[in-house]
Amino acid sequence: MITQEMTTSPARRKLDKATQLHSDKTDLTLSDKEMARVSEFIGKHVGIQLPATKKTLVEGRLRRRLRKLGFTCFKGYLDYVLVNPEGENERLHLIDVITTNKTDFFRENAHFEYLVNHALAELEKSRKNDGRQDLKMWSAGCSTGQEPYTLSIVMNEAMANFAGMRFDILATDISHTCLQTGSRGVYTEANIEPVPMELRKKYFLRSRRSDDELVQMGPELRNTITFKSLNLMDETFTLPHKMDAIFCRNVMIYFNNEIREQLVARFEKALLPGGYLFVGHSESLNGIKTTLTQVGPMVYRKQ
C-alpha cells in the first residue's frame, strides 16, 4: 500500500513539521514586532525601507503566501524563513512578495519624449565617434517588463530617424517573478491600455483565441532586451558594459540617503561619458554627492 507519507517529497515532510509547530493557532496578523523582523531584513538584503505605515501592505502580500504554504500564524512561517536553514529558499518568495511594484507602459513619458528629441542625437553622435556598433540602455528595476519593452518600442520608432542605429536593452530586476513575466512578454488587455492602437498592431502579437485577452511582445522587441536577475544592494554587481542610458525610476523612493548617494555613484560609474541617467518625478539627486549634471526633469547626464 502507498500512504500519503511514501508520496509526500521530503522537502514537504520538513515543511509540513515547521508548520505544525503553530498548528494548534491561527493568527494572520502582523503584529509590530513581527512587522520589524520583516523590515531588517528587507532593509538588509534589498535596502528597502519598510516603516509601520507599510504594515497592511506587507501583512496582505505575505497573508497569501502564508495560506498557500499552510502557515497558520506570522511568527511561524518567520521563524522558518529567517532562522530555520531549511527554509532558505523561501527568502527569495518572500523579497519577491515585497519587492513587487506597480508598473505601467509609457510610464512618466517625458522622459521616453525626452530620449527621442534631445538625447538620442548626442548618444549617436558618440556610439559613431567610438566605433561602437550598438546604443547600450539599462532599465534597472524592470519589475514586469513594462519599462524595458516601452524603451524598445520608442527605440524601435526613432530608428526611421537615424540610419543605421542599433540598441540593446539590459531589464534588471531582483525579483524571480517579476523576471519571468518580463521575459515571457505576455500582458493582458488591460496590461497595454497606455499604448496607442498603431503601435499595438505594430509590435504586439494577438492570441489566436478570439475569448483570449493575452497579448504578447512581438520579436521586434523581445529580441532587444534580455533579462537578468540582479541586486542594486550587491556592492559587487557587474554589468557585462558601459551604458549610454540607465533608467532607474520610482526604484530609489524606497532608499534611505545613503543608499541612494552609494547608488548614483555607481549609475555613474557604469555610465560611458555623456551617458544619461532617468529616475523618477520623484527622486530628484538634490542633496546627494554627484558630478552628474540635471539637463531635464528628473534626467541627468555624466559630462
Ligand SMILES: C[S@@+](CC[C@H](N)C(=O)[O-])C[C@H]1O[C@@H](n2cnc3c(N)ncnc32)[C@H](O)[C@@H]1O
Given for the second form:
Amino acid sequence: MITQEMTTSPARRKLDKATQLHSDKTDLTLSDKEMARVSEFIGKHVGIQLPATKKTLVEGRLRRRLRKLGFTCFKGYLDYVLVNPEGENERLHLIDVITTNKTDFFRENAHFEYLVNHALAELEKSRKNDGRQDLKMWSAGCSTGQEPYTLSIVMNEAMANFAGMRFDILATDISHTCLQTGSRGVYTEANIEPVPMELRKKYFLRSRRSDDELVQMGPELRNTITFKSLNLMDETFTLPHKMDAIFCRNVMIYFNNEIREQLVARFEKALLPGGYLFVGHSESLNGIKTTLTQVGPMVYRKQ
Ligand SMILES: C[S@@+](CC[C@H](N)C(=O)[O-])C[C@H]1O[C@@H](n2cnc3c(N)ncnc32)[C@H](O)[C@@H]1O
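Switching from the form predicted alone: structure of the form predicted in complex with the named molecule?
Now the full complex is given, and it begins with the chain already shown.
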C-alpha cells in the first residue's frame, strides 16, 4: 500500500531507472494504444468502463501524475505501473486519478427521507424479531465521506423516535485518498453548504480560529462510522456482518451490465432479510436479474 509519495531516494532511484529509456524527450500525449492499456487495466481491476471518448479526460488527469513523478512519456509510466513489479504500488494512484469522486452532503436527499419515513419502522420490526441491538449500514463507494456522515446525521436525529435503537456504518471505497479525507472528517465551509444550519450547529465542530474555514465532524458522527478500503470488484470481499441497509449510489453507473448484475447479487447476499438497497437516481436495476423488489424510487428491498 502506498502511504507516501515516492520522494525517498531509493524509490526515486528506482523510478529514474524505470523511466530512463524515455527521458531524452518529453511527450505527454496519450496514444490510442496507451489509452487502451489504461482502459483494460481499469475495466478489469475497478470495473469502470473507459470508452475511447474519455481519452482527453484520462490524458489530462494522468498527465499531472506523470509530471509529479518525473515521467517524460505515457509508455514509460504505463510500463512502470502495469508491467514492472516495482511499480505495483503506483496502481493505487492510477486508480485514484481515474475514479470520479463527486459527492455531497445530503445528495439525493429523497433516499434519506425514505429511510426515516418508511424504512426505519420496518427495520425496527425485524431487529426486534431477531433480538438484535443495532442496525448495520453500509455506504459502498463512500468517496470522501459526505454520504456516510449524512447517513449518521440522519440516523442520530431519527434515534429520538426509536428508543433503544443503535446503528453503525461501514464506509468503503477503492480510493485511498478519499478514505483518508473521510477518516479525517474535516471539510470546508463550501463543502457543508447543503447541511441545514441547525444540524451544523449540533454535529459539527468549528475551528477556534475565526479566519479558518474548516469544520470537523463531531464525535456523535465519527464514532458511528468505520472507513475501510474495499474494491467492489473483488469477488472475495468479506464484510464483518450482514447489512440492514446498503447505500451504493453513483458507483454502478460506471460499470457495465454484467458487472452490475454480479454486484447486485453480492449486495443481495450481504443484506439481511427485509434489508434495503439504495442506488443512484440513474442506476435503476431494470433489466438486471435480481430477487430484490423495488419499494421506492431507486430503493430496493430483500424479501
Ligand atoms: C461518484 S462517487 C459516489 C460517492 C457517493 N456514493 C455519492 O453518491 O455521493 C463514486 C465512488 O465509487 C468509488 N468506486 C469506483 N469503483 C469502485 C470499486 N470497484 N470499488 C470500490 N469503490 C469504487 C470511487 O472511488 C468513488 O469514490
